[in-house]
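Starting off, we have a lone chain in the form predicted together with its partner chain, written out as structure tokens.
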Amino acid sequence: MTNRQSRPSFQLARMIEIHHLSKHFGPKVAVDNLSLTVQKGQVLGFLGPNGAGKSTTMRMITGYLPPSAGSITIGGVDMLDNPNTAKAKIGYLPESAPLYADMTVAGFLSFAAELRGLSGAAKKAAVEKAITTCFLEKVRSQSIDTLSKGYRHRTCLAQAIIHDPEVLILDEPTDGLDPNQKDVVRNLIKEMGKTKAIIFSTHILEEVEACCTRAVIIDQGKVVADGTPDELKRRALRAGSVHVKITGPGAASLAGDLARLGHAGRIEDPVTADDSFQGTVYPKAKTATGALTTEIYDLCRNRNLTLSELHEEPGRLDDMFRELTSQNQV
């Protein structure tokens, strides 16, 4: 540890690089024009909606469709001019988790290590490390066939790390599990991320500010959205509100004063009574976090006022999900 610490250099090894990056089927534009950086230790959240271009992303970085133009890096080396040498560094977990239902799951992780060039003994302690990481042991002799669609969607995944790769492209790797096998994996995404550059997309926003270090959120091709989850969050439209309820002599009558703090914006859904005022209020700006709360909390007390609730809106991933990607759908 102390080794890895005195060398950050290591820790910020630019692990995928894609540069404008497009793609077109026929007329349509998939992905338009889209760069972006994922370091060693970083797990990339890749965030959109339905058809964003999140798959087809995925599937040019792996090699597996020709970009129409751009340029993808993985570890240094061009995936356009060497397939093979980029391809080896790489681990993908497609979307639907595709296997070969004929193969048991050993048989099946085997022939995946040997694609991956281990043999021998090497090929062995692969395939029983993926096994028991991937908690595949009660099924390893199993055909993939009749294997649940956790144990599939797990025997996928262990083929993408069978090779300890530096980089791990996962397509929707929690798609049809039930929580606790969402769990598991989650798990071993946060863990494996310590040392590798991972990007896995998802539909579950909650699973992003689990176990990313970063969410990029892309629509209609396009990075709309990049930071870490609570940067995102914060630039919700609700993040920083504060909600109220005051109550005390002349409460009724304090949505005046509260505008007229420092660091407040509009009020919106203001619910007057005989001593009583809620509402929220929102800050004049989104930087000047927790100082709309110091402000509320010190005019009730200066007036001796109650105040009975007081919420202040961290911002929610998905209020952000939603404004950034709904304007130009329907």
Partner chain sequence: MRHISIIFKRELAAYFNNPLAYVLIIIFSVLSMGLTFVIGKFLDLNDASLTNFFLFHPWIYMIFGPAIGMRLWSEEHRMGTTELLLTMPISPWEAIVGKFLAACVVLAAALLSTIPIVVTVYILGSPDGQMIFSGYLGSFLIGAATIAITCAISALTRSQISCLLISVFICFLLVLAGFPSVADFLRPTAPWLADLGNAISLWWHQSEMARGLVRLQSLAYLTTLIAFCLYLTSVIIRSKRA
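We have the form predicted together with its partner chain; now please give the form predicted on its own.
Left out here are the partners and the other molecules; the chain alone remains.
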């Protein structure tokens, strides 16, 4: 089921290594031969539609669920061979993380620290650091059942980092928070990502652009895209397209001339009226985006046409997401 061959030492910077991971629930394939690695200092946004296999993958990474096939290595430790050692390296924030409502924040974190094997001065220091990191000073003595949802989320995050793990697995850590609370959690993730390997799942694509160094999109249990947020945006179909609005003598018949430009491909949504043209020009290749804009500008200048709009589409992560996953949605 797993590959027991030793790996070269230079790969130890890869804090999370998943190879050919699969999970079956009866006839249903939830995760299908999935492989990925996450290095120290990377914050990976884990994206996919509902039912894509995100939570199942994260539960296998943390050792909560056994895989049907494949291997999981955390900081060089095989999760299946040495689960306790591997789990000690992980901080896990599951979706809808449980809390003990009658405990105070400090009491709950002290309890979490004990579960992680901390005691004495080390436990006290860990609790204080978690409270400070997650901005819980004002509520440290409050019982958890009196906390707002934002402070509950921060308390859950604090228990995940109480033992200063090398790896963080966060399942929708900002779900249900207001914009201010989301901003706090995003900044925490971004800051912690400088020294840890982090995977967090989200449906909020702006979060990926705000704090992720890398994004992976999965659909039907398979990886369908992997790259930096900017790389994925540039792969969107509309990325690099140029929207134009041109007026002046002969502008209404300009579509043919635009299509014949050296870097132009197809033209979409052309609208002509009197001496005006409006439409979207796509480049022949993604690398031709800047060159296409220059060609359109030069064409209008040489013909004394007025270029009232010239907008190059940089690409959108939500477009990329829909293009890769919408065909499988009901």
